[in-house]
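First comes one chain, alone, set out as structure tokens in the form predicted on its own.
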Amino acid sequence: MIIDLQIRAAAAADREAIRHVHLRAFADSENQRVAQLALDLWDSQNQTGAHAWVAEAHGQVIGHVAFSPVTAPSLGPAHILAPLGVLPEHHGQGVGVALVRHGLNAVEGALVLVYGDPAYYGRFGFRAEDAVWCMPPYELEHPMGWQARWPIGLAQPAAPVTIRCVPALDDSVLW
């Protein structure tokens, strides 16, 4: 764990640092797309209600996460966690964990969805079997990565519901 790690709301001055994090955190085959998604979510947060946080160490942004609202009929407040990125030289130091936990605390009580590595997100209570009640807006390239963190007290619907995302996430290429 990085000793002086701080998690804070992303600010306008962080825009280029957020882009840089995702360009470095993801493979060349997807880094441009993910970096653009992060910026599009940042640019639209006032209209969509998306939240963005950065991890900072020694005055440098080293990680970023966004939580965006989704519409899930009859399920109440819901968000999708995407994207999450940490500079490669800080992997394994708890930066991503701190960002995810901070975001989950901020949206506590809401259903949270994620499309990512089950081994990583399982530690936060995300489960693929809970996501069957929330159909993604597009067919998934990796269905095993679709997971949900179901809030305590929220009843599962009688039938699966299809979620609707904010415009930046409403792109079949991202799924």
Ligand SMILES: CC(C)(COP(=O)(O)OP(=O)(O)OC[C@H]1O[C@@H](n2cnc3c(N)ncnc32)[C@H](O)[C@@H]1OP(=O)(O)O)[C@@H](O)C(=O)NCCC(=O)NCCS
The other form holds:
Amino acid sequence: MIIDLQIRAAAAADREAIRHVHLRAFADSENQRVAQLALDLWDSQNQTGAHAWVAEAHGQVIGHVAFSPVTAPSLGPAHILAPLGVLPEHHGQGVGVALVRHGLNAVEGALVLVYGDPAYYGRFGFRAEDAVWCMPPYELEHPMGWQARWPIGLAQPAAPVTIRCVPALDDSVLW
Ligand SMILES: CC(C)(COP(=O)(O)OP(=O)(O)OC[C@H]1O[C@@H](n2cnc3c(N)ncnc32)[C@H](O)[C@@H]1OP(=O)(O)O)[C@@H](O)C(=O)NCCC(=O)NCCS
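Alt. form predicted in complex with the ligand, vs. the form predicted on its own above:
Now the full complex is given, and it begins with the chain already shown.
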């Protein structure tokens, strides 16, 4: 556990630190792509309404998460969580959980989608079976990683819909 962990909205001065987090957090096979995604989401946030939060400890950015809006016919407010990364030396200290919880609170009342490991995201209420109503825009390499967290009171569409993401995520190599 980190004593002085703070989750806050990312600021312009955090841009390079966000890139650094993802370059270090992800494997070499995908880290450049994920870091670029994080920056593209950050740079376009004024147009898209995407959110970015960082985890800071001892004056250093050690984690980052982004939530960006997704749309579909007859779908209420919805976001996708991506990417999430924590510096390897701080793994297992609750940083990822704190970032995800912070983001979920900030978009409370909205549907949240994620493409990731169910063993990690299940703890937040994400379920693969709840994601069948919102089909991803591209064919997935790991279909079981596609999960949704429906808020109480938000109706599911009458039939499955295909979501549209912000331009930064609208790239088949990311799926
Ligand atoms: C996944 C990641 C964000 C988790 O952050 P973290 O700060 O290490 O996680 P936390 O300390 O908040 O949570 C730790 C818990 O998550 C579990 N966990 C961590 N990574 C996991 C994974 N890939 N799959 C399943 N469980 C995982 C730990 O076992 C631990 O479980 P416990 O609470 O039952 O003991 C971090 O490991 C990371 O940056 N990984 C590389 C990038 C990545 O895979 N991002 C997610 C893409 S979907």
